[in-house]
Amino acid sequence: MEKYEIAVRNGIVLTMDDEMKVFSPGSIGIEDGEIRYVGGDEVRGEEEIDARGCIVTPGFVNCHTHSPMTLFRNAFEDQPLEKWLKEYVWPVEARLKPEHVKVGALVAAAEMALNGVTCFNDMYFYMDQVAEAVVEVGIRGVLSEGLVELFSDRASEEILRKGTEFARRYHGWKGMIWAALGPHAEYSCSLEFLRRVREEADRLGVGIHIHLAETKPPVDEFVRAHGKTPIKALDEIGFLRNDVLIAHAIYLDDEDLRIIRERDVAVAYNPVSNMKLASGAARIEEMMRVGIRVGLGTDGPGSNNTLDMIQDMKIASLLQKLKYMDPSSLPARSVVRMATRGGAEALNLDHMIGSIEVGKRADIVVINTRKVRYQPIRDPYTALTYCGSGSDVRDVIVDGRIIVRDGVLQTIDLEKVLEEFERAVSDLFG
């Protein structure tokens, strides 16, 4: 029997290969942080995770969030967006400082490490800030400077040049950090700072990050001051390619989800985010029927109020069966392959993460089903979606490395984090 660094043995694993194959008792082999072995075979490893009991399935990808906003959790509650933004949040963020973002990254990654996120696509401010802290908890960054032109009182090439320096420096970062530009929405930015953002990610080889079409109002007045819907005007400047992530996408027409679908333009969907705002319901269902690329995402802490995608899954499910009053709407298998590869596609990824399989980087997360909820497991998929909860995660490894031991944090003093992280906010709001 060949020995490996790791090996994990006995648990349901959900491998989100091509054939979404599935190892009831199954096994795998880790070695130098890759897939060396997924079967049904027995392994042994240096290092044992006992997953009897268990789903093991590859780390979950959060494909939309703000990361640091973990600093507005609770706060500001219950109100439409627009007003939520530039009432509350907007004026909150001026006083951000540094260190401020740098704890509460630190709050976000390791709440994503303890619910099984080993991927996220983060856009916020200082982050720099947050790259150290992904690092130090020891999960996937994919981050973006967010990139405010409209209401900012800076001059356009100043703050294009903000993201452009960190993507420049960020980009490959210890291996674990990948960066993109992170234009705002098209209501914050104009379509000729847009058409520079194209330029500049094609100059640095990094991908687009964007908020789209995600609360009517902006979208119908975009409409009337340019003629055609943002999907058309972005369209026409050749901002749309197969390295752009839109978030939320909630308002589209028919030849929209088009032209989305033949640029192979990748699609975030937030669900809970988009419920408690009242935003809408994206048009999920079609678009992953006509192979729009979608990745589930939490949105920030300030909207959802966890990074909990496992929690997010049954809504995400949910949410699609009512707006299409279709209970076959968003099942369970398609809506865990979502948050695992779909949001690794999504962002481009799916060569080395996403799914467990021999020859990709071993990001994998065991989840404890031996609780009384979830009995009788008849079929993986559904446990998981619609009796799962981000706290019945057990162990976490991140390429190849464990991170989340029997649901305990390795990486960093967390209590230590918490006392930085109360003081922050108490700094920001008194």
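Please give the other form, namely the form predicted in complex with a further copy of the same chain, since only the form predicted on its own has been shown so far.
Below you will find a single chain and nothing else.
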């Protein structure tokens, strides 16, 4: 029997490879942070994880969030978006210091790790602090400084520089961080600014992360002002390419969809946030049908309020079924793929992560599906999607390192971080 540094044994392994192979029982052998074996044979390891009765998946990829917003969680809720932002979020954000962002991001990264999220796409500010938090917890992050041009007193080039400086410094940092440029949205950045962002992204060789067409009024306003939709306008300035990920993408017409597909732009679908803020339902089923790369996102903890991709998979599917009034929309297999490999593809990281295949980095999640709520498991995609909870995640491996074991985070002193977090919350909100 082959012996590896780490062996995951006897699980129900969803590889998410091209053939969507499932090994049950299946084993995984890991060496030097890399997957060296996956299949039906028994393997041994210096360290072993017994996954009997457990579903084993690639790490979940959270394609859109604002991690430090754990600070804003569970208050001033059930409010319209504008009121929530203007009366609650923005006044507090004006007082945010780097150390608040750090501890907010630590809590978010810890929560994601415990929920099996091994990589996430984040936009906020003081992103150097977020990078530190991500590396301390031991997951992966694609990070961008949020660039709000139009509502700022500062010069556009100065705002852009904030983004490019972060990207230059952190892209590739410690092998776990990638940078992107994060122009905030179609209503908070001018077209000229977005053209400059495109130029800088090309120069730096990083991707772009932007909110787009999240709610109807700004899209209508954009069309009134420019005589065309945001997508068409962005396409005309050459902004849209396969390194762009647009979050939300709800208010799109057929021509917008065609452009997104043709330019191979990726989309982050955020079903919980889109329902909670009453934004609407994106045309995900149609996007998938024409081959647009779609990843799943939780959005920030202020509008969800968890960072639980497993729970969100269910809601992702339910929302599409309701939108199209068709129970076969976004079935379980598709949504599990979207939350793992689809996310890796959307972030252009699928050469490294997103599936359990020999040669990929070892980002692996063991979910305790021996609990009553999953029985009988029958189809593991279905059991995971419709019966699952991030609270049932038991073990998490990232880059060949066991960062969660038996539901306990191994990398940081969580009690201490939560105490600091409570102090930051008191400090900010009084």
